[in-house]
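In the form predicted alone, a lone chain appears below as structure tokens.
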Amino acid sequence: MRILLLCHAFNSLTQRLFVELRERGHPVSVEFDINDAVTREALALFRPDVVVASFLKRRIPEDVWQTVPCLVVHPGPLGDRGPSALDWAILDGAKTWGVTVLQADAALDGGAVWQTACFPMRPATKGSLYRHEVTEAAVAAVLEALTRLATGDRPTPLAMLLPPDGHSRWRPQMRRADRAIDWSRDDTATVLCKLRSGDGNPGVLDAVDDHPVELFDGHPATGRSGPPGTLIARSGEAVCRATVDGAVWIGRMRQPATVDDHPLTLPKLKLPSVQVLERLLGVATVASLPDATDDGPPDLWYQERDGVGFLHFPFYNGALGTARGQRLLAALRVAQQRDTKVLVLMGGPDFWCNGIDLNGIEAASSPADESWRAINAIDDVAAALITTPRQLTVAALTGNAGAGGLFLALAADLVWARTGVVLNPHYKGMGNLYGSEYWTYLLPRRCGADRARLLTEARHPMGTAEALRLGLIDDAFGTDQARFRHAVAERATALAHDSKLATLLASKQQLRVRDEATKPLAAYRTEELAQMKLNFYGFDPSYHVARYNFVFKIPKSRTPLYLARHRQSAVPDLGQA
């Protein structure tokens, strides 16, 4: 079938469902929903025979969904309706929650049902959450729905599936003051359930000191408290603040773009909480909070099993900025000292990495010197993980990979992926950003140079099954999370024990030998850090612009021409080539 995904945004769940859909042979084109007229151009122009839509912030015209069948995807269980389902679901502590794919009608989220699904819920973020079960969950119901209407099935109407007593229910969307945390009388849990409901956006609106911010990534604070409400202790970027009962870590805070229908002056950027609190209390006053490194909230460590090592980062997005980088550059370089023969680079839960810390660079007072010093952190822990001298290195890739994340992966000696994970081998998205990480040797000597520039051109997100068939990854397992962990660490220990690992050591020291001797690292390095210093410095400001647009969440004034197959018919595809 012809399927066009309309989109507000190309977000992880409309991404899945791109590669998920050409993976079975539909043609598939995307088109963002900036207008009415827009939608109604992309129709005429590409003629679906089902429009997907994945993530949409209002109404499909009536003119289209009476003109071709329109697919909702709601993250939400039967009867469920409206635009804050997985927010409301997590506030009020739900067990169970699901997706449901409707048709689109006049009714909001009231449309017949073309499939459902259920999981069980799990204390995570809102953000997490929708990365993981609930794309699994609309994935299959997606699926089952087109496989339904491919043969002729009509959707059911949802009266008909709701219980006799039951009925659909609309809940409205999420107002700040429906999260706001009460400091004097919210618990420990009330508040991480406030906190995660949040999450990613749009945070929970509160205050230090009278400064209005909004709060993110929290996390139990074990075996601290004080008075409720004030902050108790440093770890990190992260600030501790104390409940009724005990204490959170906050990872994360944005000052809010508006308070009261106030707009503030200062940018609104979401940005470690220690950084947010020099800038409104003093440097002074956040450095005479007690020092909880020890016991803060982990965004890096090393654990070590049956001969293999398992280095974690789960860096908040997948950001590597250049603090960052350094730590875990450090952190590499002991674990590569360390008395084992495999070391697993695990990443962590949500994305293994996306690349550089592009709100941090936006942040800092020169975005360009920013940007150089960040991305040679990153090209450091990259050097390193190549040249890793006694030890057989895995990337474990659990959550997503992008840019110059995925190429850092690439790096290692292999690259394991969780089945359902996305990959995009690409930076150009990105105001045309050259790109580094060596990425100009790892790619090529993965895929050939041919599929290597379709790649980097096509600009297109892509699942395991493609990447193991181009040699991108060299395999991909495990259903969910837990499964894949577990499985990752069955074969790296049996990596370290194969009586084989001794020849593959040695056949990796030479082919390293080899290549330096054709092409040094060294020269890769320079030759990409030319073009970035071009990107970063140059008279071209496209990187700036499309940095900022991202960062602030800029809405696109039109769909990229390689999405919208049906406006440019002369875009490399590499799923075609």
Ligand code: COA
Given for the second form:
Amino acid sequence: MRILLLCHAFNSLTQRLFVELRERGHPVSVEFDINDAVTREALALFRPDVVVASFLKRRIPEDVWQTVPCLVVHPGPLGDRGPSALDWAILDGAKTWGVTVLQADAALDGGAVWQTACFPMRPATKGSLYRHEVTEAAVAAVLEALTRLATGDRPTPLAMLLPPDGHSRWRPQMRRADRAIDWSRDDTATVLCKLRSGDGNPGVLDAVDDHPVELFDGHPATGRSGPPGTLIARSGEAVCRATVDGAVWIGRMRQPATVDDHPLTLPKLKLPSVQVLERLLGVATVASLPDATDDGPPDLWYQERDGVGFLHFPFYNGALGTARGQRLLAALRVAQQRDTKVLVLMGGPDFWCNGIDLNGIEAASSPADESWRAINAIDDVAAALITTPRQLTVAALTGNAGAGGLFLALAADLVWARTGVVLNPHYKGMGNLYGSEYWTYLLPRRCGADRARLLTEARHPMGTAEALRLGLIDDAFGTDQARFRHAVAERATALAHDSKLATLLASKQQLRVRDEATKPLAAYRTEELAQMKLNFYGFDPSYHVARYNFVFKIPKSRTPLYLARHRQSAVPDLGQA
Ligand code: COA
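Now that the form predicted alone has been shown, please provide the structure of the form predicted in complex with this ligand.
In what comes next, the whole complex appears, and the chain from above leads the way.
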């Protein structure tokens, strides 16, 4: 089937569908929902058998859904309708939720049903639920719907599927007021629920000393209390705020772009809470908060079990800033000194890593200088990982990884991924960024020089099946987070006790010596950083423009040609099944 993915943006779910559909041999193209004329043009150029609308913010034009079947993915169960489905589910404390694939028609989210799937809810942010439960359910439902469509089946009218006394329920767009925190009344559970319903976007609009701020990245604080609503401590990047029955840690804040339609002068950028409050309240005020360094929400920790070390680094959005990179390096060095045989780098549950922290860079007084510091910090981690002397290292990807974050994973001896993970092994989308993290050594080492060049040029997301075929990863297993983590622990432990481990470690060391003799690691770094210097400080501003557009979420005015295959005839196709 020729499948057109129509989407507001090429988000994680759309990337995953792109990967899964191509894997099954379907010709797939992508068009961003920019305006009706562009959508019609895409239809004329690509002549799809079906349109899959994975992530839309408005209706599909009537003449489009009259012409070709349009399958709309709604992140809600049967009968649920409206644009803030998951936000309401979290705020309402739903125990189960679902995804429904509907045929587009005149009623928004009210068309006939192709498929629906349910899942138990987890106490997690909207973004995390979307990247895991919603994505897995949506992929299964879309694939089943397409199978039915291909056999000439028809969707079932919604009314026939609802119980006799049931009806569909339209829930409006969630407003800021719906999740506003009342610090004088809300208990910790309620505050966390509100924060989770708005995370990653749009956050919860609140105020600190009359300064409007949006709040993100909430965590329960144990054993802390104070006058409700007051700031009572800081730890790392987070601040602690008291509720009526305890307190919460808030890791990220953002100043709203407008409040009551008054534009603010400072940029709208999600940043560590401490950094935002230092700007708003002054460094001295934030410094005067009691320091609770060991007590805050953990973003870097090490565990050891049965000869295996596990290093976790669930940095917010997988972004590795300079300081986070330096902390990770220090933790890695400590882990390397331990008497273990295998060291597993776990990253975080939602993202393993997405490379240098572009928000932190944008907020810096010199983005070029901060880019330079950040890339050197992540390069230091990659170098330490590549040269790990005594342990076999494993990168275990529960969540997605992109750009330098993925190449950092390739610095480990073995790469294992959860089957549903999406990988983006390229930098070029960020204003033709050259990239570092020793990718010029690591990528050809795994898949050969020609494929490495094609991969970085193609700029496509990649699923684990393709990554396995290309040798980019060593294994993929575990459909959900819990199963994957369990299997990682089992496999790592088995490896640590494997009689062949000594041989594996010896050959790893020999390979490193041989590679170093052929071309020293330092030479790869020097060459990559020479290119990066041009990206950061050179005449061509593309990286700075692309980064600005990315962090401020400037909508795209056209679909990139590497995705809109119908607009470009000869796009190299790599590794498709
Ligand atoms: N630095 C800071 N924030 C980052 C980031 C980075 N390197 N990568 C992703 N994020 C943030 C996004 O801004 C978004 O923030 P939000 O919570 O405010 O919405 C969030 O992480 C999720 O990213 P999103 O782009 O929505 O996820 P996705 O699954 O659709 O796409 C990527 C994943 C990796 C393709 C995409 O995030 C990306 O291109 N990131 C930049 C990678 C990069 O160029 N890194 C620098 C070079 S090493």
